[in-house]
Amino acid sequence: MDKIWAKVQIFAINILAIVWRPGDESDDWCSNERSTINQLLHRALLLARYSSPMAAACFHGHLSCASSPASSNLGLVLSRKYKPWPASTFHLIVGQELVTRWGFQIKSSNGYPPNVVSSQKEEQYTEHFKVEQELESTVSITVVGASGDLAKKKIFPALFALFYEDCIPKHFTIFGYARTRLTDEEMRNMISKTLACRIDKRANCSDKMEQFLQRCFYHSGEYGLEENFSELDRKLKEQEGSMQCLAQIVGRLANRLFYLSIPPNIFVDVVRCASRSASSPTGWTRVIVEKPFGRDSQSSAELTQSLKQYLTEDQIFRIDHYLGKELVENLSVLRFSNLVFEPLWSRQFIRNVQLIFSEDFGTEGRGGYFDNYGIIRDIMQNHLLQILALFAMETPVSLAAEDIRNEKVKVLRSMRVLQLDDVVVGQYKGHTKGGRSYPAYVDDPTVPKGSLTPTFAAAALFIDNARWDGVPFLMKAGKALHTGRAEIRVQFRHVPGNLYKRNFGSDLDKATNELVIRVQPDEAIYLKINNKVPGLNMRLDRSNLNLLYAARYPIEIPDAYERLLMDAIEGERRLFIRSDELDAAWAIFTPVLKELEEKRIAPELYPYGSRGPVGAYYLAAKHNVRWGDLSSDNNS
């Protein structure tokens, strides 16, 4: 079988190398399909380089790009006498342009039609595929929205950071996409604002950033228009380099990433146009999404839908950056590689976990967006749900992505859907402290008179499940509050028979234990403990056990949009949300935000830069728990 399956290759590189004809660049038809051909034959290169000898000697005889300086290197690859691949491969390899060109009907063998973006079974494929890891590929980052505010504040720094840090691949460039008019030069110039070098490593800062500007681009252009893409895809290839020569394309795969930096109601028409008009060709093709993903069930449910008519769920990266925080990375590791935790981490020695966001500001501008979502989905069905999911799922098979993401989704399915009794909603309003005066939720010139978006919530989540059942998860979200924080706060149940509880009074709780996580600021861990004064008499004191990062560690955390772009360059999808998981989030807040919706529920008001309504504290009482933020020794 394989002698006849050989036949069958050096039969399609002969076609290959008849009609490519290398040295005829004066003629019209070479001079339009070249590219084409060139990407063929990279991929017969590659066929040819782990088939057997006999047709890589077939393709070999054909070249005749004598005076290129890697012709050399080309026979020694092509030499190589590796295990031929099965036909499953030569299809997925050779693609859709056989199928468009030559009339060939190819199917692949596990019946997914040969299109080689939207077709790629990446994780299938991994044997035959890590030739790719072998070669060099080029990587084409392209930031759609270049021009607002997250692309300057956060996505090119964190590239910038990467090409620092030598943690993006060596062959790449970046375009800028958006509808403002710039030069190339006019961006470089709008990023070189943003972008700084690590506090610890400043040596040759300005020579790297100045190497960095110098692999960035631009390109103008509507969201919808696919003929604007075409011409994106042509500077793309420009860059990637539109090998003339056969020697020039050996090992090279050109590789694209798109980031949406843009507003949702866009997200299926820049899809549809990078899709069609500017995939990669002969290397994978992924995009990027930013929350928020729909507004509820059905408009979530429509995006993915829409998404899915041009990509595959591998290609789709729904990003979430506090899956990318250090402390939320370092969750998982806490718990699985410490004894001490894990036989804790549950209902039976676990009183409540408590979720907590808070922001100092209010809206200041952005309530235009803001009004359109209010904070519950801002942040408590992406955010503080993930880190839920994260916390309180099962020991995973292993660390690959679908593992982790498996029982990610087993928690969000175990999960209650959230009751209106269960849930307490502010608004901030006008407030004057100090002799200076702070403007309402309403005051904020992009948010409609008469709003009834919160800007504060708590809620009370439980997960019925056999580790957490009757265990309150509770969840408090809000702007223009006291002091910005996230966290996550574990505390544990009462000592049964506590020899020393004469020394507490009557207020148990202060002899609670309480592990702490602090994602931001001043990143932290540290564990509340009771412990004996020194001195002659009884005195018992709460302690903190405490691992402050800046102490410890004494380098700068990079910055969550670091790792993500880094994984997504990477195909690691670990912490990137999966359409079903996507699903099951929001089947638990869907009918609460519907039912405030239409019964119209007035938020209870609150001050700017206090703590929050006074029905947060009645929510968390119903259900016995103390907001650990409050206390009076809190560590913050």
Given for the second form:
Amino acid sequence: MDKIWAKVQIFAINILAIVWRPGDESDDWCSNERSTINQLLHRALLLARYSSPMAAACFHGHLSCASSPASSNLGLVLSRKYKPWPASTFHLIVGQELVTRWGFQIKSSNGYPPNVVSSQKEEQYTEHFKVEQELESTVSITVVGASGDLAKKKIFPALFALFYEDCIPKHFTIFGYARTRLTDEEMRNMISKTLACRIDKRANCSDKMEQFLQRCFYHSGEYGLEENFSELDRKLKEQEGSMQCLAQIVGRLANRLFYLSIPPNIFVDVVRCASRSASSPTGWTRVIVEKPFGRDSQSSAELTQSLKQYLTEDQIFRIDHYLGKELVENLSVLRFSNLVFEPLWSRQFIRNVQLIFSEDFGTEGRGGYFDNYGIIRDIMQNHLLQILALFAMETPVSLAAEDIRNEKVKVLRSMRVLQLDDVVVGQYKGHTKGGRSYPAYVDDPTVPKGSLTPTFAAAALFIDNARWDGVPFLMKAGKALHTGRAEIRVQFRHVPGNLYKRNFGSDLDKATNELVIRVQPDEAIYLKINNKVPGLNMRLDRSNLNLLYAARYPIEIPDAYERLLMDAIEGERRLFIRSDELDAAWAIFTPVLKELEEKRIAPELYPYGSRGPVGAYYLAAKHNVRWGDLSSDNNS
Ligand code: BG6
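Pass me the form predicted in complex with 6-O-phosphono-beta-D-glucopyranose as well; I've looked at the form predicted on its own already.
Let us now look at the entire complex, which starts with that chain.
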């Protein structure tokens, strides 16, 4: 009701303002900034006098182009008119973000008001409060590097899925930007081949695709040329409001998101051009960057510094797509909303934790990128470490982004710097199996001959805090292994004074509980328990309490990029990496990476399709650990 009333008021005041204008306004008041400000202020004051604060709040979009005195005038008038509301309320409304949301709203992935706590303000985003409403904003998403693999395989399909699910603001436009010369139609053709509807959502799929494609445009340009971004800016403006004047009247903000799907050596050029020539004049401008964020502490800090010449920290969304995976997202729910887990989550009950990533294919075609980074930088320092941080952090004060990220930083900073003795590296070699031959890493034509870059690594990490003192966190990541999988394995301690000891024989490790969180494929959570085999004998076996997602939730699980894109649009930063988090992550791995490279440590060769180098077993054994994924009772 309030909403309708507010709209009626806005409409009436607009008519009034058009008919009756004070001062010497030019007729073209939409294009005349000064008179626009006067008009807007005038209408805001009218609203304040004659209507409700909620309607006045809708004029926020206008006030963002008005000066701050206009904002404070509005605050004063509002506080005089609405005496029962303490003046501080209006100062709060005018001076800060208003978190009330009504009408259409997209929700961030945790359903929590997005970004309610933020350590830094988006300085370039001059609005002081926001009431997000269907009519109020447009969002333009520019995928820079639109003809690349990531864009085609992940980003455009994720954007389409969000559109299909109504999880993207109603007024959106998508732009592809790359050097390749393409027309809008050619770009639509290119991406239409990659779009798919979920199996359970086939209704109107082709109509939806068509509608989506009509919102996609293309601009070709160089990555480091500001004039090319100015042209993009013009095209963005055209789409954002061919009726710019009307858009201003209804207070529509033009928000812009840039997704940098490009090699890291051109990040800074693109950010410079985009921020100088194509950032939003009225709404927010955000930039999503994909790893690699440097190669070590120093290069990462330099990259952050360079990006911050053009962007504030709050505008930078560093993506780690593992944080968008369903089971990783579920980690906090599992820990913090089940009494049976959280009390056991410490050195007192947990013997070791294993974070395992394996792929059953090699670097095929990506050798050029990969050889410069290796598996530790590609998987461990980011994907596995992020999972570890979420797994091991203390309970955050709330689910707000900064509270969670503060806890992650704390746990990362409590970690011991990784030592060379606690690392094993490997590289796959060619192998023939069943009449088929598989290439060695160095057979990849994009990989330099004699490369020592590891395609496999195992590492033992430790968190030196009260909760985790002495508990090994073992990581293992490899390409061209016998299986493709990502999982977390939590091995619990022995039951003290176990009455059934003799039923287990001498190997008590085999009888301990193990909790497995299988991130992919076939998402599942299962707990290995000891159980009596039914019958007259007292025979025990290990069984699983099994939550298999496919059986329990008959829906298709969204791709990680969907969740992350939705959150970036919504300004929810919880699943993105803050710069101090990144620094802490690099601090753990940088010394060992340097040592491996300086000492030219040769990786242990393992056959393509095998279980990896034997050194990984010895590393685990050194810390009294057995890899859970290789045990005989592992249910894979
Ligand atoms: C990327 C790595 O970050 O993650 C790739 O650069 C890896 O090397 C990929 O293949 C794995 O992602 P996913 O989602 O397929 O497990």
